[in-house]
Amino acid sequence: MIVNEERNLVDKVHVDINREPILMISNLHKRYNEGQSNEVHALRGLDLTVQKGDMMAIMGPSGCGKTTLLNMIGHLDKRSSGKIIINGIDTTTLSDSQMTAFRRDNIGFIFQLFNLFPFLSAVENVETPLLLKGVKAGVAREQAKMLLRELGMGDRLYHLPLEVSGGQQQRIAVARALINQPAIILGDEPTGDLDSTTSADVMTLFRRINTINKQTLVLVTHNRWIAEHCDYIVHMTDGIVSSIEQGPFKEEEPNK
């Protein structure tokens, strides 16, 4: 948990909280080996609207595009044709140099498998996107040390990976997502290897930076319970999306 840090979490990450798109997605399409007779069309003409400051699951059976959508929003991969626009930024406007750096500057991602450096310790893990960015090293050592302190990582910071539990492995993971003050955070399945005390306890932090930053997560998820931690779920059949419910967590808080 975070632990009586809330306000310096804030302060550190702040997020612009206007109630505008941050998000929005028109006829987004993915042809996998376009033109060839084993050609797959796994998004077909998508359109999606994320709000600032939402927390928004994605849902749907496998093969149903929910893994391609994330990596077109994180720009991972790259669209066959369509519209995303980020932060107010038309993507298809940039130069692959741009995407680079809007990208590392606005983006942050956070994976089912952690994909944290298995030889750095948790400080530097999180202090990496910083010293990629140009901040000077000691500068972007103190900000990775506060944050993972302000996600209850205090007394982990110079762990490896494998020295520290799953949970707290996914919390350096968040906190390498965070570091960047990105306009919005993309999870694929990011408590699927947890058990379910530990995912509980992660999606309790995903709620909390939601609530307390007004921070914009969208997150692939196959599990219900996941999904209802979320203000809105999104569900996904063959490549477009079929409906949006609204979770049970943003009925209980109209105002947030």
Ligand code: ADP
Contents of the next structure:
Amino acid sequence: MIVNEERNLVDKVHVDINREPILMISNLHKRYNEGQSNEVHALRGLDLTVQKGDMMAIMGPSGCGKTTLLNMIGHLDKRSSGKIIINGIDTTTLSDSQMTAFRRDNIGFIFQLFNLFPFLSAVENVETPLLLKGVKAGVAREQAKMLLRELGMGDRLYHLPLEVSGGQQQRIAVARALINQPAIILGDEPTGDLDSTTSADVMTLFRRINTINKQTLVLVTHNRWIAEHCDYIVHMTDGIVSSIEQGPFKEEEPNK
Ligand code: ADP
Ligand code: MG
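Could I see the form predicted in complex with the ligand next, after the form predicted on its own?
All chains and molecules follow, beginning with the one already shown.
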């Protein structure tokens, strides 16, 4: 079949290129309540390629499909049709259990509401992904402490989320997303609830991660100023990418 031949060709081309895109999405559709009277066609044949180490913002009006797209990239929900290749792997070829492991090892999530476990301390929240992966408790604890210290949270290791500020909660969430060193970090309004100073701190932190570890960041925001911290801005309208705005947007910070 032509479709299959095309698919093989895409895979071969993909394997051959040197600087692989970390993420390739083609003709992605998502319908909620498929076939029912309340069906919503949230993604309508979306195409997007993201290169390794990109720091990208997604903007667009409410309801245009931004969260749906992140959920598809993160494989938190099933697509209706289309192709998603992450790190050279066509994710439709993975079994459910392979997908779970793949997601755990390759993708970090940072949500607006942080989704921290309220009854776990900062360090316990951060070590959880390692424990789930089977890392020994003592080792996981040490790594979690190290990362939190690096993020300036060394004196809040044993505090519960509600005992620290919004910005500090966000740092815990960032640490938890980073502890596995995922290739891709997805953020849905990751600075949504933060004041502008704390937002700027979080964006600086993202840029640091991006520069040091070459991790790829895909951040949804409706704040233009936040988006301009990224390398480029992908604009979405009605379930597709409508335009891409290339940065840099900001003047270089003067040396202090
Ligand atoms: P955005 O994040 O850009 O605001 P969403 O991706 O959340 O947009 O939603 C895109 C469209 O899909 C909207 O019309 C929304 O109402 C609909 N939608 C989102 N999630 C669901 C769901 N679980 N069930 C049905 N419709 C949904
Ligand atoms: Mg949303």
